[in-house]
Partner chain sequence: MSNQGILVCGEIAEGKLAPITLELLGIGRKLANDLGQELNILLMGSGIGNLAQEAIAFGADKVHVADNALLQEYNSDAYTAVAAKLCQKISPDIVLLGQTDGGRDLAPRLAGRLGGGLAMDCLELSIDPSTKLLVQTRPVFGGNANARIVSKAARPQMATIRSKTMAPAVRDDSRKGQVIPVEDIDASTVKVKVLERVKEKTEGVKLEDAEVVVSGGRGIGNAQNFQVLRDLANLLNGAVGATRAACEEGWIPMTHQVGQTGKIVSPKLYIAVALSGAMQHIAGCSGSKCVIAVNKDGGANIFKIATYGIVGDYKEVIPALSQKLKELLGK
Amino acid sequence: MHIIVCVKQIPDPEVPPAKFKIDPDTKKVMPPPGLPPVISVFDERAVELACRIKEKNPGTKITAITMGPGKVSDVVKHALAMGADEGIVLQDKAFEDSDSFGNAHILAKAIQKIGSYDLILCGRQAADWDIGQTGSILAETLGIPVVTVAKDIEVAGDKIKVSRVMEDGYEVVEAPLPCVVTVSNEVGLPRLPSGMGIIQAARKQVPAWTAADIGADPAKIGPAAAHSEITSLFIPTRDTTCEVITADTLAEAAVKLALKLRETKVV
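Isolated chain model, in the form predicted in complex with its partner chain, this chain only:
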């Protein structure tokens, strides 16, 4: 079985909001200084799920694939250290500022170049722009089924059983392979890469493919091909300023707070 996991590099969501800065002119987010970017949290769970499938199904191969500018090979190395077997980076100036349709086209082309695959895993959304479309559009582009917001996958021959997260519980669906599954955080904590995993990952070669390498259609990628565009980006203003309650002792401050909550009918 061959699993392809799509992973994205994002600014670390653990940053305090005060360090989160946007540029309203370019409508972009400025990376927080001094904090290295990380693998998107949902994608990390997709890698985790792939590793669990591999443990139960010997002979499974996992390929981690990423796209983006700069040193995005770090997230592929992270996936390799967790247990992926191979990695590929998709990097080209022409890829930049593509929307979900452009990204799906690029991923589809790269996946077609890889050739054979049984299962494609993506995070349910990237944990930066929270768009939540690429996995589904990728499946439509490849003409294969998609199952969204998965928390578990069980392989049974040429089919999979997927547990999907629902508002009041979950459902189990059966899908034929090949298919795309988008992965939710309910998978649980991803494994930490082992020391040996990190050493082996560091030694692995990660090829970088360009638009020409994968035969991407220039008319389908980049900002000009985007189906939607951002016209403004802003930090919503909060109409509250914090009223700090003080008193001689903390217990007295707590009493004042309780009275205030009752007065304003919050409780």
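C-alpha atoms forming the largest set that superposes within 1.5 Å between two forms make up the rigid core. Numbering follows the first chain given and starts at 1. Keep in mind that this is a model prediction, so the values were computed, not measured. What changes on going to the form predicted on its own:
With a cut-off of 2 Å and the rigid core superposed, residue 24 has a Cα displacement that reaches or exceeds the cut-off between the two forms. Taking 2 Å as the criterion, residue 12 does not count as shifted between the two forms: its C-alpha moves by less than this amount when the rigid core is aligned.
Mind pulling up the form predicted on its own next to the form predicted in complex with its partner chain we just looked at?
All you get below is the one chain by itself.
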């Protein structure tokens, strides 16, 4: 069995929001310098679930794939240290500023280049923008089924049984392979990479593929192909005001307070 896990590098969500800045010209988030990015928490749980499936199904291979600029290979190394077998980085200037549709196209072309696969796992959403579209669009692009917000997967021959998170519990659905499954945090805490796993991951060569390598369509990637546009990005400010209600008696103060609450439509 071959499992492909799509992982994303994001700014560390543990960093206080006050330390982030916004570039008003590019409309991009500028994380504080000196703090390395991390793997998205939902994607880390997708790697965890892949490792659990591998443990129950000997002979399973896990390939971690990511996309982005800079030292994005670090998130692949993290997946390798957790138990993935191979890793691939998609890195090209042409990939930058793609939206969910563009990202899904890039991932689909890379997966088609990889060749045979049985299961594709993604986080239910990226922990930075929280859009949650790429996994479903990836399945549509590849022409295979998708099951979302999974908390567990059981392999049953050429099918899988997926426990999906619901508002009041969970449901079990069956899907044929190959398919895409997006993984939720109900999977539980991911395993910590072992010391030997970290050493082996550091030694592993991770190939980097460009747009030309995977045959990506230039008309479907980048900002020009985006289906959405960021018109404004800002850090919200919270202004508070306080009005003191005075009166000669408690009863009079209560009436004034009730009128003020009604005026401001609090009640």
